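Shown next as structure tokens: one chain only, the form predicted on its own.
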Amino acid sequence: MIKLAIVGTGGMAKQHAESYAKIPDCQVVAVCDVDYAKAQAFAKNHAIAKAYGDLAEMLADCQFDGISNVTPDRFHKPVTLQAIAAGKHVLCEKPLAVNAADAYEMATAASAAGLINMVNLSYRDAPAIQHAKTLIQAGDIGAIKHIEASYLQSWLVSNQWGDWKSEDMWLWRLSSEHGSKGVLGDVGIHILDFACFPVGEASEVYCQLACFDKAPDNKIGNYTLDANDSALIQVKYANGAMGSIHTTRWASGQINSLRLRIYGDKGGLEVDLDKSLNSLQICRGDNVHNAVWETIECPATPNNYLRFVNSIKTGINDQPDFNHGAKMQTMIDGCFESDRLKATIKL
């Protein structure tokens, strides 16, 4: 029996804990959280035996061999470095640090440990994003040229996820003041990784970044809205292929989009999640002279949170391990010195 624990009880801790609830041999021992009534509830609601309201006090007092690390972007790296110090493997969330830095500085730590360390890049579960890596790497399409992706939200002129100009969950997303980086910081390590995973790594990036007018002063109470909302990113792979990446919180008609296109030169192939998690268009072969595009149903593929728990279970620590999240951690703290220097930024 795996026995785990979840550090942080905000909106993506009850997927976590309904996660590892439908894996055989997998327990949700403890829940810890710096408010213990937000603690106690959450283990009360999916039925985990210990609440605390400190993390030193659980990892003395309870047994389990890792944690889900769940807090917010600020708290990743000092919750993970205390979980490492106490002998704890850890999946965090994303992105893994607010900084390469401090990132690389978990990735060592977990690594001089000979502990498991997984970072929670969910797009990752779909099997057409897997299955993608997969044909490429087959050399179904040939050399890759060129990718395009984007991610596209329209919260901003959308209230499918709510008011955005009346409550915090939204408002602090758009306030630097309040720790957001902006979409490229928000959900930019979703598609950056989406765009890297199935092609290699990039070799640099420029960027540009907006943040369009949203109310009078650009201020809703205690919010600046000065966070980026819209990103441009051009990218060079290191393999010689050509990127354009982008994301915004307004694109009307898109409530949470990822969309992939890639090229090479026998063919290209397309992963649109909002139209399946679990199929790809690719165009190949013969196809390519009458540009006919054919569905592919792409094979199961694990989660992140069943890699976690099998990588505990062998010692093989599964992607996308702490030094990937480092990397994508660079790509994005590149984006925003490319958009600060108005300059290409070599990775």
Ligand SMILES: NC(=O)c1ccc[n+]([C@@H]2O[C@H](COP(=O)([O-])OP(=O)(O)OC[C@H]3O[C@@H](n4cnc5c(N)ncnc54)[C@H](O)[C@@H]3O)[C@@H](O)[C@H]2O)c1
Second form
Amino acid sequence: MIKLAIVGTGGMAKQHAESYAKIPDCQVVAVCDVDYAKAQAFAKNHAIAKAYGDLAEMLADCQFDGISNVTPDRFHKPVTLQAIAAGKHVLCEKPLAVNAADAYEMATAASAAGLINMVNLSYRDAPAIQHAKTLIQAGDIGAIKHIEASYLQSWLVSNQWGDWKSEDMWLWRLSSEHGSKGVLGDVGIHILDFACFPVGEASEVYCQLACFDKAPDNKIGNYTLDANDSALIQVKYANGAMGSIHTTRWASGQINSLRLRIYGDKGGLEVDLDKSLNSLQICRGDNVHNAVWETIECPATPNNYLRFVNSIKTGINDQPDFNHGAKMQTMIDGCFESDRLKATIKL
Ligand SMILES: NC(=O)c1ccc[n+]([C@@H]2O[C@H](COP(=O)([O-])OP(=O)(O)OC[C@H]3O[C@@H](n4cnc5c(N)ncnc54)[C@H](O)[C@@H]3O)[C@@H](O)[C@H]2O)c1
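Since we've got the form predicted on its own here, give me the form predicted together with the named molecule too.
Let us now look at the entire complex, which starts with that chain.
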């Protein structure tokens, strides 16, 4: 039995608890949140034995193998390093840290301690993206030339996920002082990973960021609303391909839309998670002449929670690991630098 604890019991923690509950030989035995009442309510809802309001106390008091770190971004590093120092494996939420230097420090600490480390780039759980990579590696669409990718949300306009003007879980995402890297760090990291995972590493980025006015003086309570909420990124890949990637929280009419189109010299491929997690569209062979697209059903793939538990069992660290999380963070840092200097940044 692999025993786990969840640190941070806000919005995303539910997905961690529900996902682990589906895995045989795995049990979440404790949760911890700086808001102890929240931890207690979460433990009760998910039938988890113990709740704590302090991480050091949980680490000293309770036996378990690893943690899910589901705290806000700026706490990823301190919580992860504390867990590693106590000998715990870590699945950390994305973005791994608030900059590449911190992310590499986390990767080094985990590997020096010989502990399993993974970052929850959760959209890799979609069979469609895994199969896209398999097809590209098999040469189905030839040498890759051009990529278009977008991650579009509208929670600054829509009330579907609640009221961003009054709820902490949205306000911290709009404030640099609260550790947010804006839409780029929050969900841009997913689409950058999505656009690189099947194609290969990026070698250069050019990025423009925007933060639109949202409130009087762009302040609500103690939150200064200064983090970017739209990002346009041009990417050059190590294999010579070119990509255009964008993300925003202002895409009225799109709740949570990820789309990736990849074009090679023998065909094209589209993953659109609004349409399906389990199938993709492809145009290949003679179909390129008339632009005829076929739908391919994709084989099931383990999610990151199962990969984490299996990695603990086998001692073989699956992907995406901290080192990959740190590489993605280098891309995010490059985007900020590019926006600041109005220049292309080599990675
Ligand atoms: N992989 C995904 O698809 C995905 C989706 C949503 C959120 N996330 C990530 O999950 C993380 C949490 O997001 P959320 O939406 O659940 O945020 P949230 O604000 O709803 O919840 C965070 C919780 O962590 C607690 N907390 C803060 N500091 C803590 C600490 N030092 N120790 C213990 N608990 C602490 C807070 O009290 C809060 O209950 C973020 O990093 C976010 O980027 C990932």
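Computed from a prediction, not measured in an experiment: that's the story for all the values here. The term rigid core refers to the most C-alpha atoms you can superpose between the two forms while keeping them within 1.5 Å. Residue numbers count along the first chain shown, from 1.
Student: Relative to the superposed rigid core, does the CA atom of Asp125 travel 2 Å or more between these two forms?
Tutor: It does not reach a 2 Å shift.
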